[in-house]
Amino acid sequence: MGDYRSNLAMAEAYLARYRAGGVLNRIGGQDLPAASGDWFETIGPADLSPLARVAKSDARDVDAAAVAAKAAFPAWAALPGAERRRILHRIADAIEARAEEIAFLECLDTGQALRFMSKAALRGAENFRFFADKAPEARDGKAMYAPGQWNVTNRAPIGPVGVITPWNTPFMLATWKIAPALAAGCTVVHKPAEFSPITARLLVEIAESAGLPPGVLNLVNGLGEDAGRALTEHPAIKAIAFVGETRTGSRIMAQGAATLKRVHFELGGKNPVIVFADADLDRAADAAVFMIYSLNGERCTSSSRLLVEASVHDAVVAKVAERAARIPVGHPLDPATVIGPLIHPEHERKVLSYFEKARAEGATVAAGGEKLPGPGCYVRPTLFTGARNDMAIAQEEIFGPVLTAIPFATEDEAVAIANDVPYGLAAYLWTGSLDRALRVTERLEAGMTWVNSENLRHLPAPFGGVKNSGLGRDGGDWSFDFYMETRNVAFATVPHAIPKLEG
């Protein structure tokens, strides 16, 4: 990574073509403006200056993309898995070759710090490589024996699918959804978040330059109420994979009901990190700080509630507050920056509103709790203490660098507090006792739990939540379960008596 000025100059150079020509749709291998001719404008969260015009699509554009995906589906689905593997590996190579461009554009678009976005391309390439290697086995099933019968299962791609991705780490999350869909043999219509659409355009360019046939991956930009809704309602789209807010997921489910769409949702979280007195408290504090303040706190798996055993509560809270106060906040392209600006003034207003709610409900600010002066959506990393689990800051997803600390007295109370939220995506447990770890993890209402660790992803493992945090699982064969249909063929191996319907 260069210095701030050289990074900014290079980022502006990468952005220049989008400033000049806008962010167009990509449908059936063609660059297309919105059918309406309308545009919307994105802004940079670092200084609120305009970044680029973006095609403001509606149902006509979504229909064109769905038609293109449907036309491309038979040939892509019929392509041998080994050939799909070759193409997906070439896409991964091409992503790595443009890693700097991806990172710099992601910083400008999202406000995420370069130290994290510099890894976005590598994570995206890793996703493509992992699912590329699984493509040859995607259609595999199993044989099941029964007396006088042999059952054989296999899987087939479901058809054209819609992928709707969020604004927080858009490039990586797009690859996390799109790579398994392509490996399975599906074609895709991608609708990125309107706050951060630029790297989605870059992904489809990279994919086609690496040999992905036109129409296999289509990009339609637009607002959720227009392009998003048209995608979820389109009859040619067989499934919707969505990452975002719980309320939006609920609307998507309703919109897709008429066409009986399959849905996969990765939604909100209010994830606890539970620290027992017998844990390594310094490591636990470091992990808690990392999981709430990295990526600006704008991550679904952030550990936004710090539950600490009463006997060590004050000590742990002091460690976290001291660490939070030292975190550098600054421009996302400055290599020294850890926390950049929040994505958009609209989201900044939401985050800041919780500071008022917290104080009104009696919580104490132990660190941060304020907006930084000057332009841009900069908020100090914040820690609230003196909180109860019924407060808004403990129950609602803030999606920013805001941590709420709550003490507990017993193991039962820790589990009760952890589970007493509408969400159930992730949990983090710190203890020196294996027995306790086994007991507590069994009782936690979470799709994923990490013990004595921050969030370390293992791509073959299932990823997803329970309760209001989502439906379905990503990762390994769990991704193929969503993008493919399982079929069974039963062979009679011996003659048997056929029932006769006689009067």
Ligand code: NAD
Contents of the next structure:
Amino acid sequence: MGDYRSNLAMAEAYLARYRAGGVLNRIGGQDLPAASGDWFETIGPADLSPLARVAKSDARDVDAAAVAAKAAFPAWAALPGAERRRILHRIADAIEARAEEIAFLECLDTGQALRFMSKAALRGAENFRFFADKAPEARDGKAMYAPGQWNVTNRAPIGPVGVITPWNTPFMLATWKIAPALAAGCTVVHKPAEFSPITARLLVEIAESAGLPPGVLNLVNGLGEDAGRALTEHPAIKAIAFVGETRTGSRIMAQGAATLKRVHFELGGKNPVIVFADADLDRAADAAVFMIYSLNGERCTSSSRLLVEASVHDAVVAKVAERAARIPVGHPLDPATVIGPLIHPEHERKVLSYFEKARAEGATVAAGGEKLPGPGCYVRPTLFTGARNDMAIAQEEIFGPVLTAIPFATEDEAVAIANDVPYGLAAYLWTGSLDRALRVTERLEAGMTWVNSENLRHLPAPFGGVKNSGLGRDGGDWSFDFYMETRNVAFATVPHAIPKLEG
Ligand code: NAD
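Alright, leaving the form predicted on its own aside, put up the form predicted together with the named molecule.
Below, the chain from earlier opens the complete complex, with every other chain and molecule after it.
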């Protein structure tokens, strides 16, 4: 990692080929523009200048990709797991070898700070390694004995699948969904988000250069309502793994109904961090700050509601406000930057609208609450206090560096406030009492709860949300359950009496 100027020069060098040739689709191992010949432009969030033109695909391109994925499926599914493991490890090696290129392009495309994106590339490699090592056991099943009968299950890859990803940390999320699909023996059509499509292109190139056969991973760029929709409706695509907004998830469920798509949704969140007076308050404040302000707050598991026991509320809020005010906001390629620009002016307008709503509803701005001078979409890390849980800033996913603090008096009230939102992705609990931790975690409506910790991931553990935050689980063997069909074979072990129907 160099200084800002050398990083920017290097990032521009990596971007040059996309500026020249655009971001093409990759279908059956071939670079292709959209069948329509249309393009859309992306802009860099750091200064809103054009970055690249991107193939604007429609149902024809999706069909070509689905046909390629279907053609590649039998051979890929039949490959021994150990062979898929070897190829996926080679992809991980190639990701690591190009980690700088991935990180720099991700910064330019998403506005995320380099200090986080340099790790995102490595986490992408880790995702491939983790599922590579699981590939040989993907087909394993169970044996179940009954008197006179022996049941044996096995799993088979479901077929070609669609993966639809959002714009916030596109490379890492794409690998999280695609690596287990490939390890399971599925072939993939990937439709990345239109705001930040560049590193998805890099991923398919890296994968093929590492030995992934053509057609096993296909890339189709385009808008959600065109290319995305066509993918969810295509009869050859057996399942859709989707990460994005809750309302898009329900649209996809409706779109996929006619072809009975299996769906897996990782959706939005409004995650509480609950701090009791008996917690280590400095560590709790550090973790709350990290979980809402890292990745620009554009993070599904961000701790966007700070629920603090009344007796320590003012002290904790002061610690968070003081830390928030010191966070450097700047260009994503500057190694000193912690918060970069928001992804797009459209998203910035949404985030800024909550500053207005907060004031109108009577909340207090304890930190930030304003836009920084442009041209990029820079906003200050923001903390609202004096809020109630029925305010828009406490109920709705803002998806920016915006934290809403609410006091509570009792454990029951903490749980009630925490659960009183439509979402249920993650929760964070800070307490010095084991009994309380056991009681409260049992009652929280969240797919994942971290106790006395920020979001520290363990890849074998299940990842996913309840309520409006998602359907299904990723991680460990749960990923294989989604990408595979479980089948049962029952063997008679004794010549049992077969019912005779004749009179
Ligand atoms: P989005 O729902 O707008 O878009 C996500 C993807 O869906 C994009 O590729 C888009 O083109 C596509 N899409 C849009 N409409 C479609 C349609 N009708 N049919 C098929 N595809 C369609 O989400 P976003 O704004 O890109 O991402 C932010 C959201 O993602 C936030 O809500 C965030 O919480 C969520 N997210 C969740 C997780 C998680 O693991 N739970 C992780 C990251 C982000």
